[in-house]
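Quick heads-up: it's one chain on its own, the form predicted alone, in structure tokens.
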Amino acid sequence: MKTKTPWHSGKMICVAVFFIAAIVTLVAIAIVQNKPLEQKYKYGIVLDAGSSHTAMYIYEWPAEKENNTGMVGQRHKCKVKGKGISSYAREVAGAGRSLAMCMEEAKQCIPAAKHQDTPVYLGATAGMRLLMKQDRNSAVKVMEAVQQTLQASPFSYQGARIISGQEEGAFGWITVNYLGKNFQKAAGTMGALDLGGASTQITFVSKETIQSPDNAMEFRLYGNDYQVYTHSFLCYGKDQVLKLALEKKLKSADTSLEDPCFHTGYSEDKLFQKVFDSPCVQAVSTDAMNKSFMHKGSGNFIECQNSIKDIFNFSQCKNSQCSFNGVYQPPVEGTFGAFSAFYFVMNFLNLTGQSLADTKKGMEHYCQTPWNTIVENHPKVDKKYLAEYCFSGTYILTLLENGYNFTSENWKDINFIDKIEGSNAGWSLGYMLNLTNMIPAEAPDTPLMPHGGFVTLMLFLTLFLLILLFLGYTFLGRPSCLPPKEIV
């Protein structure tokens, strides 16, 4: 009769020892790994004090993930009502008392437990960059009321400033390639195209070597190296940029203009000082700008083209080759982003995703479209940017091909955006990051145990568990002794 390992000896105690402990291992990773934990989130808010109007961004990130990629994310948006925060110049604490609704707004959508550790910011761009140079005094006040409401809240207040336009540009292209994680891919970058009311930028990894070091700048993000070209051109943005046209077409003696730029049927009584009030067109005489004239439409895509173009310079370039009114610019290489007013208007006009040569024909139909027609199509819109419409769309397309050099090849490249990832494109989530330090320089460290790794241990301690339970079955029906065979 034969005789099992009893259960108590050396081996089974041993197998029981081994068994338990990795039972024991298994339950415990799996709960730490997978331990529901309360998440717990940082807040951010930029104020875009641009031109035509201020908009607040509020931006949450989770708290023990600081540092990861494309973790930031927008929380919240509150346009400013009025105009932007340049139109106070004549009456500056206007200008402050402008941000208390959208400030209220933070402190309902951020815990109050979080608002002293929020950092506020506010950036102006090209309508305080242009009213510090035409009347500084009224510049400075503007943003001295700003600050005030701004340090009254109960945020951590980290400054209000006016922001050069190479670093719009720039924080632009951050936001861009941070909110669609490029800065990991070995795809590359994306550029950046924005547009304002009063200036537009370009920004984009060059391959050549950067010729004009004011349109250089370098970042060194999550390991890598970047060299960028960025430009900005003030009083290009479109609500200026229409100035410039206006003040090519006028003469302080006209009473009348016929404008192709402008609908068939569309007539519109306006003051010279809605041309000439800006440091963006030459000045006139006092009498000339209390003066009135009728503006008129006459709805004619290529002649409106044309008159546009005259308010570039293609002639004068000391580089290799230039964009337009002699400014350096390497070759246009890879995909873009377009954003803000370039979004905003070719996506009302139904013009993205289209080659060049469709888009030409989407402007030329839509300029010579009668202006009631065009009020009848769109009740909702106000007429003034209604009217507009046909201008700026030709700007851009004016501006994309004949000054930033595209053509029907990399047409196709041009994405018009308005969000990613359920963030706005623009520069203020840029800048943020920027000054909050939240994009490190080198790359992240790895996760201590991420997915793959976690399922890899997973599978190797049930194998284990499987060995011993053979091990443990095997040496329990294995005979310990055989009884001597009887001697016949």
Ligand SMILES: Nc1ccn([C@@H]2O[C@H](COP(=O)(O)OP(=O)(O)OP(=O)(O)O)[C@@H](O)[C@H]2O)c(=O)n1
The other form holds:
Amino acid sequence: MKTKTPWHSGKMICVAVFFIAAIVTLVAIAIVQNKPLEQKYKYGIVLDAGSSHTAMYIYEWPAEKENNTGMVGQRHKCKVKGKGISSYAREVAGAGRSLAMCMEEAKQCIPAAKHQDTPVYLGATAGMRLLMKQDRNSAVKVMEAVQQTLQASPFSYQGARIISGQEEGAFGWITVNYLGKNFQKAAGTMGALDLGGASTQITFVSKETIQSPDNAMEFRLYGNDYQVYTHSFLCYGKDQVLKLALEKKLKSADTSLEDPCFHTGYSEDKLFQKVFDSPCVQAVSTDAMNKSFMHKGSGNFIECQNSIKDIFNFSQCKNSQCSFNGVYQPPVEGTFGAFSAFYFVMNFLNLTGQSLADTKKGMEHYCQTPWNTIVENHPKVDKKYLAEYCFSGTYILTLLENGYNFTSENWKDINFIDKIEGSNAGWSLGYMLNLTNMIPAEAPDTPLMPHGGFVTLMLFLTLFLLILLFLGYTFLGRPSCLPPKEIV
Ligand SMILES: Nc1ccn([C@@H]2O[C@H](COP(=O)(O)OP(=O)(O)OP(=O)(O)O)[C@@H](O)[C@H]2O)c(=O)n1
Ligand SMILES: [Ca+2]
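Starting from the form predicted alone shown above, please give the structure in the form predicted together with the named molecule.
Okay, now the whole complex, with that chain kicking things off.
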């Protein structure tokens, strides 16, 4: 009598076919599931309307990861031609027109299908704060003009406003720490130092309880609480501070001025108006405004630094300690990112990685270099900017050391930075993250493993079990608990 093996039975062939089909289906599903999905991106536009110029930033991020830290990056930057919007006080329509070219670039850069869903924000800083003081009516009109241009664009207009100094400081701090992925690290956060044309900001986390409410900001980000100190000094940006310094040295009867902050051999006829046209300095008569003086350099760092110290008031302080002008500031703590003009100037001077003593030596050497040598060494740099680096570098040193109280010990904690992970350091990214609620207060629940990994693991486990079952059945025979095979 012959025993028929189950392999030859029709039932078993059927089971085998289904078994193979099931494996093929599982493998196919796993492959399809794990194929990198086409990334869906979202976009956002922020216009940083600074005192000296406007910059437009386009940010992008993968749609499904918008609440993870560090996921938003800068896709494109467009520098608006000409000066800042506050310079259009007498011709307000020009402020709106000035943005047109960058808005056109944004249309090219962002896929047309996404235009409608792309928010656009404009934030104006110290230039507009000053214009608001000087000529409120014109300031309002300038803001209306830029609003019109943005509303006429295909993007989703979300507002154009003058941001406060506290916001400017705080959002700069959020930007550098978001880009550095510091909010979810135990190492702590990085302070932010921003130097613009018309104002400067210092922002950092302090252990000390902040003694003045105007300087305190509290954030809960990704499940951690932060108490942040921030202050914005209006008129202490690099361009306004030059006016403050010249105002201290100039008498209205002067026809010439010898200035240690400019190089020997430098000489330029300047209108009093250039110095006194700002609400940061004391007004002079219209007569005086139309006069000019010969601005001559004498190139001496120490004398320059002494003259710059005159524009800081170090004598009064109502709190336990102050930076200057009676402004409360706890001692600086931790590392700092110093960006905008802090970076432009120190990078130009090649002084971004030196000790405090070597930075001073470098400045001493640079300031005493004659003007014609400076021009020869930098033929491509605009002379207006070139002339001011001795002044600006000396101001930066004085602000950091005498103003904010950095010392030779913690000087190395200041990192002069332009970009982090390809995105510019500045308030604009933090501003957008905040307005689009992209920084959650609590840390998002993260699954144990990504979805693709989970599917693969499940598939392999299933396969493994099936193979075990199959092998068991073939090599070890039918389990003894099953009823005996019928003998035909
Ligand atoms: N490559 C550059 C770009 C700018 N600047 C100067 O650096 C200063 C600050 O520039 P910025 O940070 O762009 O200032 P704003 O944002 O325009 O001014 P604020 O923030 O005060 O409104 C200005 O004097 C500008 O002329 C520079 O020296 N080199
Ligand atoms: Ca700025």
